[in-house]
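Only one chain is given next, in structure tokens, and it is the form predicted on its own.
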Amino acid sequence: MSELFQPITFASGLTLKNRLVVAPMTTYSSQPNGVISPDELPYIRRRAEAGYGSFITSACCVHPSGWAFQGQWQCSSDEFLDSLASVADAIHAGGSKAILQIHHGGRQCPPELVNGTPVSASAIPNARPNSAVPRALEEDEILEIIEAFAQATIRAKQTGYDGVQIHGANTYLLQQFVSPHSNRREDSWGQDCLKFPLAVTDAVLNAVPGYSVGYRFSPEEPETPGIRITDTIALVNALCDRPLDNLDISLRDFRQPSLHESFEGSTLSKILEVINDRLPLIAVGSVKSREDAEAVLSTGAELVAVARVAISEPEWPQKIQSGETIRTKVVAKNMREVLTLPNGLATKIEQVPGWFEVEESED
């Protein structure tokens, strides 16, 4: 049998029946009020269905301060407890284990989500056109986020999420405490720029002891000044000293040479060397085949996390397996019918050119 379908067994004794992830994807769907909406449902469970080891959920906010996007679901209160155990419950349903990303967008916030103001490490705008201008945290402030995440992680406990994923990369909050870009403090909170994510961490695995806590990240940043492997090979370590139950690399493609950096081979290969085997770790970036995802775990990846093609082929875990045509491509004609889209999923694909490719219709 392929080791792509043999079980692993983390720290925390969480069992996945292969090495099989739907990657966090958003998918635009919540209610205004960050309800998870009905129609996502159908979504998740299909996928979770198909195969998979374990399912991680779209980003959920866990304070006011963080709301990201539209349709961003919400995990900062009891008010959402129902709505957080009906994506469990359809992810068991299928027969997967589910993980609760838990997360804060920081200056990623649109300002209008937020009472008109994002905030982050310190007040510097992202390097993208027309971003907003953040306020820098408080020190109160920062406590109360690194709480909002202790309680976040309670209430995936509660409503039956088999662990959680802080949300460590793509330019939100703990990210932009990494960053020399957005970090310019100078007090203890910029003076060491891993004292954000470590606490957030800590907290995550006090509030829930022996959960499965896993941590995602992005290894280098475009900016300058930004993120560069040295960096992140830092709070690798810092997190490996940690009993977390496995890391996540966010790549665009596994086979990517660092941004920055002229060390030979790739930079998931790089940072696998630095892990050195002390956590499992997931890899993701255009991993489409079969052949795809045996070759990331060749490197020595643990785990394979499938993105966008989860998305266009809701099957993909069972034809990889009987060799079955893989479509990479959603579909002109129906797309929410054919692929059990939710409707904020499938209307932002239809919105952003280019974000996913489309097949010919027919007709």
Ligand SMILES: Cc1cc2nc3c(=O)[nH]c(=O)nc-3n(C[C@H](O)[C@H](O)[C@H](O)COP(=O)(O)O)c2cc1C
Contents of the next structure:
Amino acid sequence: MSELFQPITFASGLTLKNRLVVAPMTTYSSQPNGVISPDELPYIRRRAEAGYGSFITSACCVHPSGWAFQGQWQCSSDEFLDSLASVADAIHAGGSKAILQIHHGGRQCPPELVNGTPVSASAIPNARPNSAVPRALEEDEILEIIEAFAQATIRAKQTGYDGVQIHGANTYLLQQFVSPHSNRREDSWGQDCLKFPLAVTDAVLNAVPGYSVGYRFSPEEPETPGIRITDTIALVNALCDRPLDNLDISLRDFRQPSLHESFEGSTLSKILEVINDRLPLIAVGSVKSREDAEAVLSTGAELVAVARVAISEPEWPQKIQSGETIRTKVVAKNMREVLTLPNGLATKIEQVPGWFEVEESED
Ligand SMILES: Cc1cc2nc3c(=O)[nH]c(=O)nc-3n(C[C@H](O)[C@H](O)[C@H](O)COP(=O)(O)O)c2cc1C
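Please give the corresponding structure for the form predicted in complex with this ligand, as opposed to the form predicted on its own shown earlier.
Entire complex below, previous chain first.
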């Protein structure tokens, strides 16, 4: 049997039935109060039923100052316990393990969602045009956000999740502390740019001892100054010293070379070399076919995650196993019904050109 369909047991004792993971995907569909909406549950359940070993949820906001998208769901207080449980139940009903992705958006939050001013490590806006200038967090606010990640972990455990994934990737708050672009602080949170993400990690690990905790990171940033591979090596080494279950490297394409450096081979291979079997790695990025998934495992990564193809081909694990054709483009006609998509997600797919390939209907 292909390694793709072999179980894996993490250090916490959590066992996944295979190596296929639904990558975290924001649905833009939750209710304005941060509660999951009913049309998200069939979308989740259909993917969980398709045979993935684990399903990582969309980014779930741990603190009101970190609300990053219209339609993002929340785990920032006990009023969200029923909402959280409904997603864990939908994933379990489909037969996957449920991992809650815990998140704070930092300077990426739209001002209107966070009382007018986003927060970050320093008052430096994102390099994209028209980005809001954030406010640098005070020390007591930093400690409050760390505690919010811990409380979110306790809620995840209470509501039936098998584990959490700390969202340290894709330019959000944890990454903003690691990055020399966004962290220009002169206090200890700036002198040691790993202090905040590691404090979050330790707080999460201590919140529920023995729980399954993973950490997602982005290995490089395009801007200068910005995160380089050497920064990521330091982060990965520090994470490998902790009792985590896995790391998850966020890449656009699992084959991609470094954005800035000229070493041989892919960024994924470089990071695997640094990890050196200390923790299992989930890799993601433009995986479409069974061949792609096997190519990921042949690099030495233990797990392979898919995002866009889990949307365009809801039964992807079954189809790669049976050898059926994989639909890699989303259908334009009746997308919501055919692919069982919540409205906010389908609308976003339609509005952002080039993000998803679209299969036009013939009539
Ligand atoms: C609709 C959509 C929403 C996403 N939301 C999240 C998210 O909430 N958290 C996260 O870490 N990554 C998020 N991502 C990134 C994916 O997890 C993944 O890393 C990226 O899409 C590359 O994988 P793919 O080539 O299989 O699509 C999102 C991607 C998509 C397509």
